[in-house]
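First, one chain by itself in structure tokens, the form predicted on its own.
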Amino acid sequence: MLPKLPRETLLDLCRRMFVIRHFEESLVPLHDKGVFGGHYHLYIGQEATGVPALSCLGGDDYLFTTHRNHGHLLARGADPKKLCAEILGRVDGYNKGKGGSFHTVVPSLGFLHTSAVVAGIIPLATGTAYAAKALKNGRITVCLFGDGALEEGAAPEALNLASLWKLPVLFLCENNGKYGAGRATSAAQSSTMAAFPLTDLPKAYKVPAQQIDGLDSGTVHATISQAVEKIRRGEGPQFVEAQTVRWPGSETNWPSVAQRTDSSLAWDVSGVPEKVREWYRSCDPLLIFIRELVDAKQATKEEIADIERKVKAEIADAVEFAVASPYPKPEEAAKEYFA
């Protein structure tokens, strides 16, 4: 279902989802051509979680994110040009090319740290929440991570402290499961986690926890809005597990795009390769959101196609900007770092 928001806001959420999708799809050919190196992860398939969830936050709230970070940054309003340049290691990036894909930091948007260390951000986010409570500044911290982070010892330690001290922190676990025949695959028990469902872990530390459908943008928005409200009232930490179905392009060691996204796929996936067709038919959160907008008469197919055309042009400009940006000079490596 759609979030209970004005039409203009819903269309903006749709635009942000398009920005994430087409930005992420644009990175694959750049990497394949050797324009940038190193590993990278994409946020495709989780747009209906990140976009509505982050829209519930205040402008001065703190955020910590993990290696699948591009979507979170873009959902918060990051400039695609500067983000793309950063991923490509160029001087015009947010961190002058030093952060790259895994470690982009944008304090102006509230992102204090992005880490490729699994669960590395969980204690840091808890510490920021402790500082906010001590300073009484009214800010909350949102910690965004995947299901694998709960396997690390840092997770239960942080949950324990957050609960013990009633810290203003939201733990948002995006469980992208495995690609399969439908949504149910995202609920499959992890082979490396004894806790099942995953919400059993935070509940053991008396952190209120709930499991939701991460493909349902309305449920995500309502749940996160309520969780944020409780945190601001001083009720302590909240934990939400949003279940999605992993994008088939993330099933291999390196992201690959078998089908470029187009809004027309919301109504006809006959041209999609058969091996990934069911995901686009029933598990693609962007296409689900588009259909719901049209069915609810909040937008026409033509309006949505126009939004997508503008976004594609924006992303094309971002790629051109990033590729044209120079690499940092060697002496820049010795500047702006902590020792």
Given for the second form:
Amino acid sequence: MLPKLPRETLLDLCRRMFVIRHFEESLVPLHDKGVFGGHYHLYIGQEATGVPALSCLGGDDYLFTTHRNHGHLLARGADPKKLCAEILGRVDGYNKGKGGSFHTVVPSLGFLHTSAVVAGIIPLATGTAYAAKALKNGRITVCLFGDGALEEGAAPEALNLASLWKLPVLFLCENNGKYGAGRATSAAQSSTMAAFPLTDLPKAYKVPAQQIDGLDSGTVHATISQAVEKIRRGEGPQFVEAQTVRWPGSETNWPSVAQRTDSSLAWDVSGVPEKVREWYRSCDPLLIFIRELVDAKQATKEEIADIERKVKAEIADAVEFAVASPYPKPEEAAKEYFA
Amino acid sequence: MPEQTYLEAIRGGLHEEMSHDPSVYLFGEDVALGGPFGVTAGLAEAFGKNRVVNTPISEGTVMGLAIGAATAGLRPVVEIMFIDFITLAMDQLVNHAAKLHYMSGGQLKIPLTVRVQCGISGTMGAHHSQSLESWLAHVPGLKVVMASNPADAKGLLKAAIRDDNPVVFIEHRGLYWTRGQVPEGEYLVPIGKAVVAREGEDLTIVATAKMLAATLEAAEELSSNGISVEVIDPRTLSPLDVETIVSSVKKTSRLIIVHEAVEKDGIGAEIATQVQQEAFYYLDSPIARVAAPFAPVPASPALEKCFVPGKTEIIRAVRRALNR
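Take the protein just shown as the form predicted on its own and give its structure as the form predicted together with its partner chain.
Next comes the full complex, this chain leading.
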């Protein structure tokens, strides 16, 4: 179901989902060719969670994210050029190449940290929420993390603090574990977490918690906008678990793209390799979203193809910009460890 | 100058900074009740429980909360009850507080002070007596200070709170009830600046926290035997004021480092290396360390007494270095 939003807004959400998808797909060949190294994590398959969820926030709100951060940053309007340059360790990156994929920080968009310690940001998010409450500036904090983060002790400790002090923070747990590696069943149950459903954990600390379908942009938008409203009214923290189906390209140690996305796949997956076809047919949130746009007569197939064409050109420019950007000078390595 | 205890001087520093800057907040277990030793007594009454905040026993998360708050307009002071418990907060301190400024390409500042007390005092055993300053000084992005007397405690704490970096302010529990003169009115002790606590000619001793008093006693006793010892209190361990130490060693040609932490991999090893790099040809004897043995702190009073280095061990090391 589509979010109940004006057509222009829906088309903007569509554009942002395309930006994420094509940005992420462009990184894979760059990594395969050795243009950048290290581990990296893609947001493919979760676009219908992040894009509508972050559209519910105000410009001054704070955000924290984890290693699967590119999609969150782009959903919030990060410049693909500066993000790509950061991932490639270049001087024109958001953090002059010192953060990289794992640690991109964009304070101007409210992103104060990306932590690679999966639950590390959850306490930090309670801290900005505490400050906002103390300073009465009306800002809320959104903390984005995966289901695995709940396995670290920081998560329940922070849920306790947030609930105890009624802090203005939204915990958005993106459980991309349906059919994922290490899962006991197809019901997104982790083989390494005794709590099931995951919402039992926040509920133990009296944090209102809901489990939703993260592939359904309308449900995500309605749930998050209501949660944000409650937080702004002073009701304290909220917890949402959004479930998505893991993109088959992340099944291996390194992401691999068996199928480059094209909006035409929304209506015809016959050319998609059989091994990944089912995901593109029924679990790809971007393709679901554009089918819904067309079915609801909010956009024509041609309009969508046009949006996609422009996004692809924008991402190609971003990659070109990042690859051309120089590396930082060696003497930068031991600078700026103190303010 | 009025006399105060080390504990009162710290409390006075907190009081002044909370009055001076409404963004200074205290977080910690029982801080609104004064904490286990009364350091924060009266502050909740003066500034309210919104600014002097009792927290759950969740050291790591409270540290993270303070770091987050520091990125969003507050200037938090976190009390970790015993330095032994800072182990629970090391992820937040090392991975976030210390690195956020650097990893953001200089965009974020973390004006955070961590107050923590350390050391051997009162047979409290291996979970309430450690000295872990060298762990912290090893981390780029953290400043680490240790005060040996009330005046420095107050001035360093005020400087730490005003610093835009995370500063770990390490108090020594065994000094809480010791007295000293504390200047009246506003003053700060600069972070990164050592002080010559006693001038001398024959040998330099660098001593931290509670070891300073033992070292000064040893120096006094040695002076009556014609041995002149210069004593330096580094006050800040990171960034270390190596210049003050090196210029002293260039004068005396001998160096001993005294600390209560275990000797192996302690701050003494770092000081020794830096000094020999800068002043190798001035040295007339090997640089020596006087420190705790490589073992957990024992609980028994009989064992604890011989575990802590004191005047006797310092004098022995000085005589060995001078061959006198």
